Amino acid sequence: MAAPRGEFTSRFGFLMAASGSAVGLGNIWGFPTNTASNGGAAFLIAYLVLTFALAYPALMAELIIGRHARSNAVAALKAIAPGRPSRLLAVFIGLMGILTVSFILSFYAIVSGWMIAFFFDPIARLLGMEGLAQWLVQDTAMRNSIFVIVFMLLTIFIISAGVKDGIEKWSSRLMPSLILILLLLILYVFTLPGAMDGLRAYLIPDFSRITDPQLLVDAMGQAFFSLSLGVGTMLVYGSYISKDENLPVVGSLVALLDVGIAVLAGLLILPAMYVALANGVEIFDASGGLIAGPGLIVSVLPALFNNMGAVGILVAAAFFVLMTIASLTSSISMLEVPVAYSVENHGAGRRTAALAIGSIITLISLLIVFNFDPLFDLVVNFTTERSQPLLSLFICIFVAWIWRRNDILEEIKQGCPQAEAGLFWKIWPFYVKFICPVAILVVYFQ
């Protein structure tokens, strides 16, 4: 018999877990350079508008389904499907979400392992262990394999402990730590030469680009994918929310936290890149754009830290702790999706499921490590560019076109009795029925 379901014991715990899921490596290295490459604050304004106009309604769709069904993605979608064809579609979408999020975690664990290795690098240098420090920053299959295993063991440990003692407990510790470290690093970087140039690149808008279709598509994509939509993470987290919670409010708080931390990341990364430029580090790629993605984290910023002297060791350690925390809060939400399915649909014990599924994902990660060039980009593109947006589209369709409107309203009213008269209910059904699917398709085909 399956173990009883857990539940978040406080709104703070849920907010930390949900925002931790949303705030990952992509927010910290992707959002700032996306902003600087798309008209500075013009992109920032478009991102803020689109997050609350389009991504927030899709987020609410997942939270409402999850809390209504109180189960994993497959069972939850089946619960709101009225007939056999829609139930078969529900199973397919739920299983595809589980498969997609598992493959996302398989490549995410590799990059997260790099973050742990780079965290140990300054410590090794501080202890005079130069040989170890050099090994830690070399991109070798052995190093990557070891740290993939370390990272996955941390993720499995947290998920094995359950919702209250695992996800909520550690998210409530890790997310405040992440925000504190982020703020301290911002304050320090602002004192360095070149930082204000980066701040100008980030915050001064080029309003001539605000109507650029590519800017709008990029901002829409950043808004949707930074909130972990489409693969069931927010749906499963929603299933652990108390029936007393006001879902429109907690959903908006998750979106605000995600946006706030993304904006803070921009206040760190862009000034730090221009500080690196002032120190002779190249920050532009061959096409003239700012270096983004893993290259930013494993080449540009470490070069900056090395130029800082002794203080650079402490700054590097703090930065890579920040990156490791961002990785871990996202990975636990990913692993929870297949674990919840195994526990609830197949009666597996939580620890057994976490260890078994975590081990399978680790093996997939190791396969990618040893076949990096042909597999890494293939897995990234299939999951994040192909599968994830289509899954988000189908979840919106399920809520808006298949699930009965009165049942949705009754679910929302459990934590918000006046919902029917509120602004959310006047706008949200239309948005999730028409606007969100069109927006997702625009991003997908672009």
Ligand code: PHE
The other form holds:
Amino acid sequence: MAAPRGEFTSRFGFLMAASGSAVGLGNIWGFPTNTASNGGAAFLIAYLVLTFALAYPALMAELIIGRHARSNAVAALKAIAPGRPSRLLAVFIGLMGILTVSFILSFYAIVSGWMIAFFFDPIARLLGMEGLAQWLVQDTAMRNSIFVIVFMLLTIFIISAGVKDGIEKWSSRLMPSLILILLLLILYVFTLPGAMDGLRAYLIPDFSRITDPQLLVDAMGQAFFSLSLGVGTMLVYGSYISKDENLPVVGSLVALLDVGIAVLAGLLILPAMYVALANGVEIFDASGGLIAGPGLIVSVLPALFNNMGAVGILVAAAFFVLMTIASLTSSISMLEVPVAYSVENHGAGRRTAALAIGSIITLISLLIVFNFDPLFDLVVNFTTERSQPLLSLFICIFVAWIWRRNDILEEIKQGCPQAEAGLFWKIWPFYVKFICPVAILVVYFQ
Ligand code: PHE
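Following the display of the form predicted on its own, present the structure of the form predicted in complex with this ligand.
Next comes the full complex, this chain leading.
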């Protein structure tokens, strides 16, 4: 029989872990660049509306299922399925989630590895090791392989230690540091010439864009990816929440933290890009849009830091620590999904499972590293644009159409005895039943 399950020891611990999962490269990299290329604050508004109208209800669905079943994604979905066909569907969705999140981790680890390499670059320069510094910022399969392995080892190390001593402990240390570094960097960048132009590009909405289907598709994708939905991550974290906790409240705090940090990241990245422009760095691509892809993080910003002289070394190191922390608190939540499943459904030991599954994912990452052009975009698009929204849709359908309504209410009432009379219960069931599935499908087929 499997070992006893872990549990988050406090509300703070859960909030740091879940917001740590949510806040990642998606917030600090994806959100600001999506905003810049989609009409500034028009995108921000669409993103805020979609997060609270669609992604938050879907997040609640996962947290409620998880805490009710107190088990990994496959077992939890199975536990709420009443008949044989729905149980088969449950297993299918759960396993697809595990597979999807493992592939997300395989590309995420590559990008996170770049962040670690770029963190060491200013340090190498400080120590006068110019050759090493050059090597660290050059996009070679060798460098990428080494840092994928380093990043995955960190992830495996934390997950091996379990829920309380691994996930909760490290998230509670890393997330406050992330917020502090982010605030300090924003304050510093604001003092530099050009920053206010970036602020304008970010905050002045181009409302003609708000009905643009591409904007809505991007905003929804951003919202679901950012809240780590559909792949069982939030379901598994939900399964470690104490029964005394008020779920609608903690769920909304996670969504608020996620959105809040994305908005803050916008206050850093866009002003920083315009500061770079003022320093003579090219920030627009051939089509006139802001450089958004890997170029932003691995060329525009480093070029800016290089122009800053001695402070640039400190700022660059701080920035890439920030990115590494954001990645790590997300990657652990990804690895936890297959690990929890192997431990609970197949009786594996946690350490063995973390090491074995982590190694397989590392091998997939290396495969992508050595076949970057054909594979990288394919894996990213398939997992985040195809699989994730569909799985989220299925989870909403599961909760709203298959699970007994009374059981859901009973679960929410633990930790929130007045739930039945509250606003959440008046709105949410209708939302997950009708609005979320329809909206996800509409946007999906755009
Ligand atoms: N939410 C994370 C980010 O914004 C990514 C993620 C996706 C994490 C799916 C877990 C599961 O970067």
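What we label the rigid core is the largest C-alpha set whose atoms superpose within 1.5 Å from one form to the other. Numbering follows the first chain given and starts at 1. Not measured: the values here are computed from a predicted model.
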CA of residue 39, rigid core aligned, shift of 2 Å or more between the two forms: yes
Shift of residue 273 between the two forms at or above 2 Å (CA, core fit): no
Rigid core superposed: residue 195 CA moves 2 Å or more between the two forms: no
